[in-house]
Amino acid sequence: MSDEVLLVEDVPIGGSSPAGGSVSVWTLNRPEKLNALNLQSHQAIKAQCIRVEADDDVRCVVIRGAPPPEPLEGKRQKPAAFAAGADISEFVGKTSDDVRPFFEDNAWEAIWNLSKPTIAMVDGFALGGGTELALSCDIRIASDRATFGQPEINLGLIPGGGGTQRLCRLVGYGKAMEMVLTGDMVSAQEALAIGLINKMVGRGDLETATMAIAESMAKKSPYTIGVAKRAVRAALDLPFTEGVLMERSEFVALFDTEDKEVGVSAFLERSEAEWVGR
């Protein structure tokens, strides 16, 4: 197993346009620690966010956890994990002055601020900072053995990576309060029912289902995808009337783009759109 805390593979997507499109797959690679997020994990994720934001070929990002290693003889198999929270050993003896710089410049916000679509592919435990990492993504696809939770209350803490805010907007005030104040875990089945995840599939189908969505988005106009994400995201920050006005402005502006003409012509001609990305 590589010593790198984050493994990165840019998977080419055939049929994307402009040509050369890829899905960047990031694998959290600390399986012996259930892929818990440490300082190095955050630094690696932030570096990759800078890279893909500047790389026009990367059309979508998928984040997943490394599978558990094979157990040594006589040892129990470690469970699957997306990311089982933060590495709590890094919290010992720390004061607010020690941790504030880290939390003011963290991986959760770096992912959240990407202009490109992001998908969390969750298998096994996604707890604490792991749930927050999934919440920082635009879409969450989970296996039927995925488990979510914000157990920080059991450490005398609260979620610090945007969990209280994103969870509340996604599942509602009451359920967010229950999860944060009890620290209880939520099964994949319940996560689907409350809207925490977009889709639940069998563990053997997780990668196929996730990549199918990623590839679908990667084949759209990359320019229009960015506009669409920006417009939907505005719903979280703007009052309704202002949001509708913002959407209208974005919609009208797209009529001046080359990709609008490409898309409309392809539709009328019943052909595949060959996007130009502007």
The other form holds:
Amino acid sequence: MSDEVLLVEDVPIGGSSPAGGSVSVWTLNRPEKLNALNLQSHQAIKAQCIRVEADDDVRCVVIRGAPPPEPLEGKRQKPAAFAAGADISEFVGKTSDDVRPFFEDNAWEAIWNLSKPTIAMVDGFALGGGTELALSCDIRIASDRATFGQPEINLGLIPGGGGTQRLCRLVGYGKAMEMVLTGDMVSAQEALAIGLINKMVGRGDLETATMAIAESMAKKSPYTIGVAKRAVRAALDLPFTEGVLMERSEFVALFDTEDKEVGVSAFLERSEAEWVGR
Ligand code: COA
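Could you please show the structure of the form predicted in complex with ligand COA, as a counterpart to the form predicted on its own just displayed?
Every chain and every other molecule in the complex is listed next, the one we just looked at coming first.
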């Protein structure tokens, strides 16, 4: 087994335009610790964020957890996990001065700030920083055995990777408050009902379902996808009327792009759009 904390594979997408497109699949790889996020995991994720932002071929990012290893003789099988949170062993004896620099420059924000679409593919536990990692992605696809939660309260802490804010916006104030104050876990079924995940599938279908959504986004104009993400994201920060004005301005500006002509002509000619990415 690799000792790298993050495995990265850029999966080519057939028929993408501009040609050469890929989905970058990142696998959190500490399955014996339920893929808990340690300092190296954060560094590796931040480095990948910088890489894919600069790589025009990467059209979408999928983040997943490595499956549990085969148990050693006489030992029990470890459970499946996306990520069971920040690595708690790194918290021992730390002061605010020790942790502040790390939390000011973390992987959750690096993912959140990517201009490309991101998907969390969640099988098993996504707790604490694991739920926050999923919340930092644009879309969450989960298996029916996924489990979410913000159990930091049980450690005398609160979420520190944006969980209080992103949860509120995604599932609403009441449910966010309940999750953060109780630390209770939320099943995949409940996560679907409250809007925490976009889709729930059987575990055998998780990869196929996730890659289908990734490829769908990856085959759009990469330029327009970036504008669309920016516009929807702005709804979180802007007052409503200002947001509608911003959207109109982005929409109108797209009429000066080549990809608007490509997309409209392809529709009228009933052909595949050959995006140019500008
Ligand atoms: N940080 C560091 N190590 C972790 C971890 C974390 N967040 N979560 C799990 N692990 C480690 C365990 O210490 C254990 O290591 P070991 O086998 O070397 O002793 C291994 O992962 C397996 O976890 P274990 O607790 O034995 O599995 P379980 O099936 O009994 O319980 C959980 C699974 C997810 C319920 C439990 O691991 C848990 O509560 N984890 C912490 C979740 C959390 O509080 N996250 C927020 C952190 S801020």
